[in-house]
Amino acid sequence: MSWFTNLPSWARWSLAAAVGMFVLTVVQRVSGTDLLTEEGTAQAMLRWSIPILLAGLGGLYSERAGIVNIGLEGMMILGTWFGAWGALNWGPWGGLAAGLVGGALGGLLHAVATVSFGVDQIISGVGINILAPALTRFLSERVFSGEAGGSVSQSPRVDGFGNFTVPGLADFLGTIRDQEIFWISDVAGFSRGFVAEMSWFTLIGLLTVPLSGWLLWKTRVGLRMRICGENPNAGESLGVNIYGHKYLGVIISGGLSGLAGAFIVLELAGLYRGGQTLGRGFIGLAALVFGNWRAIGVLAGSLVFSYPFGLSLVDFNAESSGGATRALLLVIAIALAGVMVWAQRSGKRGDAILAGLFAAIALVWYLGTETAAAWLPNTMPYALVLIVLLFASQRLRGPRTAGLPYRRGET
């Protein structure tokens, strides 16, 4: 498998996606469903992946600058409130800008605590996660309670961004889908979900991936931020403003998390409501680890983690009522069987036995039930990241000094 590891990052993820689509095609033929590669499933997955993607990219900037940010959830909560407030006053674009600023303020608070005062990064992040819900409830009582449709826990309804379809490409993919060619038509139908009825805010979220990759790996400021996470003492000796770049990374982190919160309000819910982030900030951290601290890897992780939930939205509204989600158990069993073979060929007998055991459990679960439980899609993202950490931890490498305190002049 050395040829695979020698491929560029984008090529590895593209090849993995192609293999994954082939598995989905085979499984849905065996399971008697057509929802695994359906256009609506792709659209739901994409919409629900954007908050996770933006939070994960926020964590990427912060950790590349050497600061662990588990306060992404709290910054996202700030983004939901400020996004609703901005949209009420200045429309959707005002909501987007206000959500970004609200999250960035949370990032600034985290940076002041951890960079300037040396507060433990985990404690500071937990503090922000506790502070944000209380602060937004207080603000809602002062601002939204007097508005029609508003209360202490929610805002009036707000307008979102419009949708668009890529002309030509959507029709081309639809034509291939209708040919019913094995695997190829499934790929085309699923891909059409990415170019038909897409929100403009979704496009903005997707564009942050190449922008982040370029900024962090192709620019001078990105190199300096990465030095802060790898060897700040060496950077200091070369004249890099370590504190300034740590501040920059954490503030960008908060801003992206705020955008994630604004997306939930403007595109998924249509209003601010307390508790609506549902732990997506933590799933964003899981996507960061899954993606090995790379922008395109975070995108892949956010899509993988959102797929079960997107499928369940389509599945439980269809006649199958959980049948397609049940088929994911067979997909997991096949994936774990592949991990077992890889571990055996790599001489990791313990990993091979463990992967085989999990594969057998997933297969028995699939064979022993007709429909999936409603709670299964919500637990799959966490199970997936545990599997990744269990079997691929040796290949994962985060920034070397992320989480470690840094004081200027100390070695």
Second form
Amino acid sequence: MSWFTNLPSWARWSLAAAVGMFVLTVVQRVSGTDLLTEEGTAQAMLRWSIPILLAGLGGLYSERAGIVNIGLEGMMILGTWFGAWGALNWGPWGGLAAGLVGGALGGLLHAVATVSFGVDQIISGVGINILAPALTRFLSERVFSGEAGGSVSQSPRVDGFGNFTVPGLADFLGTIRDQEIFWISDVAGFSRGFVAEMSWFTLIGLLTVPLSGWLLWKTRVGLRMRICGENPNAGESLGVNIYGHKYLGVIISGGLSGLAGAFIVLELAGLYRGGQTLGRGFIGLAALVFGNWRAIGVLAGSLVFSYPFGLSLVDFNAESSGGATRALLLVIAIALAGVMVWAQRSGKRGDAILAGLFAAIALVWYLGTETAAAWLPNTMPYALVLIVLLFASQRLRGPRTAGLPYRRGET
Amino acid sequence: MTNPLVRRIGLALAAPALAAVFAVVVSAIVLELSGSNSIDTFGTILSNGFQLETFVDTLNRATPLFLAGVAAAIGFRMNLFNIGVEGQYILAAFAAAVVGAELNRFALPGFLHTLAIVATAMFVGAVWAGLSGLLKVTRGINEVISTIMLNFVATGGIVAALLPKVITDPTAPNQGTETIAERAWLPDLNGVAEVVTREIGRGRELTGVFLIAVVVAIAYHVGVNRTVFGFDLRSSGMNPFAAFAGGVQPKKMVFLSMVLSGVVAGLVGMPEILSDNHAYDQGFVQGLGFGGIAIALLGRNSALGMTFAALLFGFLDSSSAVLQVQASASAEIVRIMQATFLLAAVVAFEFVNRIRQRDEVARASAATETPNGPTPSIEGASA
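Based on the form predicted alone presented above, generate the structure block for the form predicted together with its partner chain.
All chains and molecules follow, beginning with the one already shown.
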């Protein structure tokens, strides 16, 4: 498999996506559904992946700077409230900016506690996760409950950004999709979900991926942030302002999480509502681990994790009730069987047996049911993370000193 | 400040006192900024605090918080972050409610019925937490990530999947399991409390689980401070390499402490099951797990400290209900006060810790620089 690992990461992920699409195409023929590779599924997946992506990238900046950020969820919650407040006053761009700032304030708090005072990073994060919902509830009681449609737990409706379709490309992909060629039309239809009726905010979210990759790996400030997470003492000896760069990383982290919150308000819900983040900050953290602390890996993770949910949006309605989600079980069984073969060939008997066992469970589940239950897509991302960690935790490597306290002059 | 003992005690008390002042000041500013009278609000909270019923309410609210705190603290003692107390207690309470309802059909003595419910809860909590421990020991998966994920699998997956199968009345507004037979309910402790107080009014009942919490507190204190296991636990937390050199098996300790943490987490839902609702329904109390983490942090993982922290948070929770009724200020101010207090306290603890370390360095250097001077006190070095 050395040729595969020698490829650049975008090529590896694209190849993986092509193989994944092939599996999806085959499975949906077998299971008698066509939702797995439908354009609507791709669109829903993309829309719902953006908060996870932004939170995951937020975690990337923070952990690369050596600070574990469990508070992503709390900062996202701050982003939802500030996003709604900004959007009510100054429109969508105001909402975006306010969400960013609100989240960054949460990041600043985390940075003050962990970098300046050396508080344990998990503890500070938990504290922020407790503070944020209390603060936003208090604020909405004060600000939103006086307005029409607002209350202690929700804001009046706000407008999101508009949509756009990439001209030419969307039509081209649509034409190929309508040819109904096996696999190729499926890929075209699914890809069309990425270029048709996309929100501008989604585009902004996607653009942060190359931006983050460039900033962290190709610029001086990025190198300095990363040395905070790998070997801060070495950085200090070279004259890098470690505290300053840690602050920067954590504040950017909060800002991106806040952006994720603003996205939920502006594009997904259309209003602020208490508890609407639904643990997406934690899934973002999981996407970060899944993506091996890389920008493009976080993107892949957030797309994979939001796929079951995006699918459930088109799958659980009047015409359909979980048939396609059930088909997903077969996909998981096939993937696990692949893991089993790979583990067997790398001489890991234990892994192979475990993967085979899980594959068998997924297969039996698939064969024994006609439709999937509504709770399944909501749980899949979390279970998926655990399965990925179970088989790949040895291959994943995060920043070396993330989570450890750092004091200047102490080794 | 010349007397080292006075200085040490002063430092120990300074952190929570500073944090409390800070929290009060911040909440006062927030209250004033939002147009409420802060003096009135604090007055309401305090005057309410001097009523017997509030005290009972405080104890009722403090009981599950304290249990959740102990569950988190068992992990914290060895630098193991069990963020999953939340999922563990919800899953445990659900299983206990189902088992309790099933046992309604059998002729059982009441205490056996209760015992079966409590044992189920402890067992399920242990299994769910033990799973994270197993993942860490066998696969090196960070327990923070795995417990967070297992929280969602437990609440959004297992409970969401199984609850519809055990719902007795699908038309009820708040669907849940069948109510557990009265013989299994824990008696309230009003009779005990009323020995020293007047009659408790307003329908308040002091939960019987309070006694379980007292037992857990004593067991925790003795277990951590006076047993071999507790010594291994603390030494693994302070210096895992030294502990390993001393014959402590790190993997066994990780797994065991996760399991024990889960056992206690399983008890967190018991006031609801045995004293309040006697069933698991869709409105089952949530958030106690994260509250428990706060309690463990505030109480610095000591039984006494966590008792105070749980009482304080329980009292504040109970005040929030009063503020809601009186509508003089937003009840949410209480949550802000709690969260500010928590954050301020962890910062203050860290700050005081640093002063302590500086003292120690100063003492050590003073002792080594004057070899002919008075013998340095050993007591100071162990602080």
